[in-house]
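Just the one chain here, laid out as structure tokens, in the form predicted in complex with the DNA.
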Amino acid sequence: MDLAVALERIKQAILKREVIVIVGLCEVFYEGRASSILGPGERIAIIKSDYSVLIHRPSGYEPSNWQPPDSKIDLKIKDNTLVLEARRVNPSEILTVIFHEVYQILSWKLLDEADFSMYATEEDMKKAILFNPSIIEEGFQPFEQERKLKPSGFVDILGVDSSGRLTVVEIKRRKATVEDINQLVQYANSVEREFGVRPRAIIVAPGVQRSAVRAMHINSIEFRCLTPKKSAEILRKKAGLDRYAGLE
């Protein structure tokens, strides 16, 4: 295809803000944060209607390269290549893209106002546990969530167990690593600083990694197990309640 073409061809699609797709053979150089160099090979551009721009290799699930929204892109032709830059600024970086040969473009004006919906996250499982505190145990009572602590960090959930005691939870998705201990253990710190009496400390997740167990025990940090998905079940059935709550 030919480039002066092809370049003519990207400028419009830009300024009717469409997606576009370039497929050829170029090189790509990045300067920033980091610096990278990619050799000669046939890929895909895509250059995004918010004027972020993805490089994509046949392979893989990353983008070798890319720029994110708003990046400033310059189109231009020299030394019979075309030449896609993208530039951001703080931090100040350039994607530099070097096509020899374009093979192909596509751009389409696409409309997608959906929501996006996304269960079983960390915060899910924070809900679970406010709707039905007894996953922690019988009698349990949280009383703030996302508690700002002194130095610095939050704590998930912070209640008071059926003797009154001042309890710290801590919540994770995937199995809990040494760092998630000893950051709860920071946390348990903090909140006896501010409190003046030693918490409870108790690490909610799916499980714990073998190596994060020695800390655990060392620290008498508590385990109480919950994954994501049991989570979404239970405000599923909560969601169920309400809406027969609001039909009554």
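Next up, can you give the form predicted alone of this protein, since the form predicted in complex with the DNA came first?
We keep it simple here and write out only the one chain, dropping partners and molecules.
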């Protein structure tokens, strides 16, 4: 692609606050809090609508160089190359990308206003229960987590209910299956052998597969509904409480 044409296309896309993808042969220089040089290679440069700039090599997910949003972007033709400069004032730093060849330029006016949500893991679900045991039921008191059982493995939470009855709690991030119910039965059997009493057995999950419902009833397994999303909300609340602890 003619470099003068490329320069004009990039300028117009920047003015429109479009997301710009430039593919070409380039060198990259950075001066600021440190300094770096990346020799000639075929790369992808991305200029986002907030004027952040990223340089990606053909492999790897992280950019080799980048400048944050609100960078001041300048373009010029110099010595038969297209020079892209992204500057920051505070701290003072400059990213210079020198294109010897431009293969392709693509740009779009993109809209993305969605919220990003990251939901909890099974470990986080367990933490939510330990923080708020009433998720299981009022009066439930956990006293041990990840207890090793012979020969069946590790039970997520061991506790007692409001009447003092031993209770085994197993947590699943997705709908509980027949295999999960059978596993919990084995845990309950192991606890009974160790303590000499039959415990209550509770599976905690977002739901139960239809094929597992009969196994639950046959083996007297109880169900408590808890989703990863709800667990994340509980943990966020806990984080807020921890933040203000001791300020009263």
